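What follows is a single chain, given as C-alpha cells, in the form predicted alone.
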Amino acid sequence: MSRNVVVVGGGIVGCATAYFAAREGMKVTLLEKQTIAFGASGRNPGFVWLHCRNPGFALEISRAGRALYPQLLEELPGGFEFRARGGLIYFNNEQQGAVFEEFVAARRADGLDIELIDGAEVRRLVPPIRPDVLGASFCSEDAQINTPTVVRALAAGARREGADIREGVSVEGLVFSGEEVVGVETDHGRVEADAVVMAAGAWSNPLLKSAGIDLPVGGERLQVVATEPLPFQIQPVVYGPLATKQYTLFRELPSWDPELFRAPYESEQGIEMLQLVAQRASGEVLVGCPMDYPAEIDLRPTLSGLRATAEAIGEDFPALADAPVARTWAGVLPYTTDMVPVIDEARPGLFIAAGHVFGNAAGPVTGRLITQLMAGQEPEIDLTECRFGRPLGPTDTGVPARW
C-alpha cells in the first residue's frame, strides 16, 4: 500500500517508523523540532532491560525488539553501539536475598532466562562496586545501546530508503478534513499527508491536546551523570537494591518489604533512585537516575538530583568516587499509567505511537509495527493491550510512576 506519511518526532520510534514506512515503499517526511535523538532517545542510559519486563505485551514485546538489533546492525547504515552482554541487579543483605530468590524463581517461570549469581561474580563482572555485595539477579538477555547512535543510524537507514529527515521544524498542529487527518501544520508551512504518525513521546499530548485529543503520556525526570572515560571494566548494565520498587514484578513478591528498598537520603530530598551504572564502550561511565515528576517538561539537572547520585554511588560504588565527572544532563522518560504504549490508529489518518517507559526495548520493532497498521496489515504482536481509548490514569499528579 502506497501511503504518503508525516512522522512527528526523531526519536527512536519516529527514526524506526520512518526507516520501516520507507522500506515499504511509503513517502515519508519526518519533522523533529530540533534534532535527532534530541529527547528521551538521546537522554538515557541505553539499558535493553527484559529483566523487569510484565509478562504479556510488554515482555513480548521487548524480547522481538532485543531480536531485531543484531538484524539492525547489518542493515542500518554506519552501524551503532550495541553490547549484549546481559544485565544484573545485585543485592546488599540477607533480607534482600531472600526477595531475590522469589524474583528469580518467578521470573524463570515466565521463560526468562535469569539465575541468581554470588557475591565474588558480582565483583568480577562489576569491579567498582562494593566488598561486600551479596549477589545479584542476572539475566542474559539484557543488552545496552547507545541510544543516540542507534536513532541516527535508524535515521540514516530511513534516508537511504528515500524519507526526508527534517530537523528543525516545529509541528504545531493537525489538519483536518472532516473527521480524517490529512497533514500537519508547521512554524515552516502546511505538511500535507494522508497519514500522520505522532511519535513525539512525553510532547505527544499537548500537540494533541490542540485537536481536543487525550493522551495521557506524562513524563519521568531521570538524570544522568557521566564520568571521564575510565578503563574498561564494567560488562552489563547495572542496577542496584533501590530500583527494585519500581518494578510491579518486586512489589507483588510475598517477601516484598519497602523498608528494605529504600535509603534516608531519598525521603530526605523528595527524589527517588532508579539506581544504577553502565559503562559504554568510549569507557565513560554513566551513573544516576533520581527521578522526580516536574509539572512541565524540564530538561535541566538539579542539584538535589546531583546530590542523591553522589550519596547512592559512593556508598556501593566507592572506586567511582574520586572519577572526573564529565558531563551531566536530564531526560525525560514517556509513560502512561498502566506502563503500556499507545500504538494504535486513533482517529481516520493519525497513528499514535507514543507512552514508551521501555523504549529501548519496544521502540525499534514499534517502528514496525505501526508500518504494518498503515499498511494495513496484520500486526506480528497483538495490540490489544496497547489500543487508543483504553482507561488510563491521569499523570499529572506528580506520584511516583510504578512500572
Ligand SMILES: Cc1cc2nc3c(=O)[nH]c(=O)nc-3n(C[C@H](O)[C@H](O)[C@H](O)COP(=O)(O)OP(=O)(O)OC[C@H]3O[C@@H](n4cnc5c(N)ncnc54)[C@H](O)[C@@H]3O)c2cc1C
Given for the second form:
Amino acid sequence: MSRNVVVVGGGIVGCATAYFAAREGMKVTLLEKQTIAFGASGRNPGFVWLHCRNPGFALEISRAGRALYPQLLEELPGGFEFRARGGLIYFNNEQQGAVFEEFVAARRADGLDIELIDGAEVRRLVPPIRPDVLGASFCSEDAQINTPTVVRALAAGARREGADIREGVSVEGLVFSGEEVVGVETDHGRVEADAVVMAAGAWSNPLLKSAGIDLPVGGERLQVVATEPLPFQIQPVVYGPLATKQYTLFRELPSWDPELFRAPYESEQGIEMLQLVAQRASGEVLVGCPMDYPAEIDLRPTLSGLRATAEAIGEDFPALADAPVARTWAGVLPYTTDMVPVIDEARPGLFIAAGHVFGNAAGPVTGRLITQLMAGQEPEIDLTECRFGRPLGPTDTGVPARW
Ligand SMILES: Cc1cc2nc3c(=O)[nH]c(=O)nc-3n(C[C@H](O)[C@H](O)[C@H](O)COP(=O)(O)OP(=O)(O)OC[C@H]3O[C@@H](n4cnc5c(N)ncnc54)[C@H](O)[C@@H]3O)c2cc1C
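Right, and the form predicted together with this ligand of this protein, after the form predicted alone?
Complete assembly follows, chain above in first position.
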C-alpha cells in the first residue's frame, strides 16, 4: 500500500522507519525538533545487548535487530561503526561468582551463546580492568554500535530513497478528521499525511497528551562520561556487577542477593549505577551510567551522578583514573513498565513506535515492522506484546525502572 507518511522524531526508530517506508515506495517526511540523533539515540554508549534480554519477544526482536546490522552496513550510504566482539559482565568475588554461574546456566538453557570466563581472560579482553577481577559472563551474540553514526546513516539512506528529512521542525499536535489522523501541526505549519508515526522516544507521551491519548512511556535519565581518545584496547562492551540489579533475569535467580550488587556510594549519592565501559573506534572510552528519574525531561548531568561514576569506574578500572575527560552528557531513555515498546496502530492512521529500552537492538527492526503495519502486511514478528492499550503501570511514581 502506498502511503503519505509523517514520521515524528529523528532517533534510531524514526530514521529506521523513514528508511524502510521510503524503500517500500511510500512518500515520507520526517520531522525532527532539534537535529538527527539529538535524543537518546545520540547519547547512548552503543550496547547491542542480548545477554540479559528476557526470553520471548524481547530476545526475539533483539536477535532480529542484531542480525539486521550487517545488512544495513551493506545498504546504507556512508556506513557506520559496528563491532561484533561480544559483551561481558564481570564480577569481583566468589559470592557474586555463584550468582553468575546460575545466570549463565539459565541463559544457555534459553539458547544464548554465553559462557563463564576467568579473570585472566577478562583482563585479556579488557586490559584496563582491576587486576583481581575474578571472572565474567561473556556472550558472543552481543555487539557494539556507535549509535549516532547508525542514525545518521539511516537518515542518509532514507534521503537517498526519496524521504524528506527536516530538522528544526517541532511537531505540536495531531490533526484529526473524525477518528482518523490526517497530519500534524508544527511550528512551521501543517503537514498532511495519511499515516503519522510517533517515534519521539521519551517525548512521545507529552506530545500525544495534547490529543487526549495517554501513552505510558516514561523517561529515565542516564549520564555518560567520555574520555579523550586512548590507545584502543577494549573489544567487547562491558558491564560491571552493579549493572545486574537492573535486569529481571538476575533479580529472579534463587541465588540473587541485592546486597552483593550494591555499592555504598550509590546510597550516599542517592543514585544507582548501571556500571559500564565501552570504547569506540576513535579510542574514546565511554563510562557510566548513573540512573535517575527527574519529573520533567532533563538532559543535564549532575555532580552526584559524576561522583558515583568516578567511584564506580575508579574502583574497577584503576588504569583509567588519570584519563583526560573530554565530555559529559545525559540522555533520557524511554521505557514502559513492562519494558516492551509500543509498536501498534493506536488510532486509524496513528502508528506508535515508542518506549524502547533497548533501541540499539530493537530500533532498526522496529522501522521495518512499522512499515509492514502501514503497508497492511503481516509483521515478521508477532507484535501482540507491543500493542497499544495493554495494561501498563504509570511511570511517574519515582520507582526505578527495572528491565
Ligand atoms: C545514556 C543512555 C544509555 C543507553 N544505553 C543503551 C544501550 O547501550 N543499548 C541500547 O539498546 N539502548 C540504550 N539506551 C536506550 C536507547 O538510547 C533508546 O532505546 C533509543 O535511543 C530510543 O530511540 P528513539 O528513536 O525511540 O528515541 P530518541 O533517540 O530519543 O529520538 C526521539 C527524537 O524525537 C525528537 N522529538 C522530540 N519531540 C519532538 C517534537 N515535538 N517534534 C519533532 N521531534 C521531536 C527528539 O529531539 C529526538 O531526536 C540508552 C539510553 C541512554 C539515554
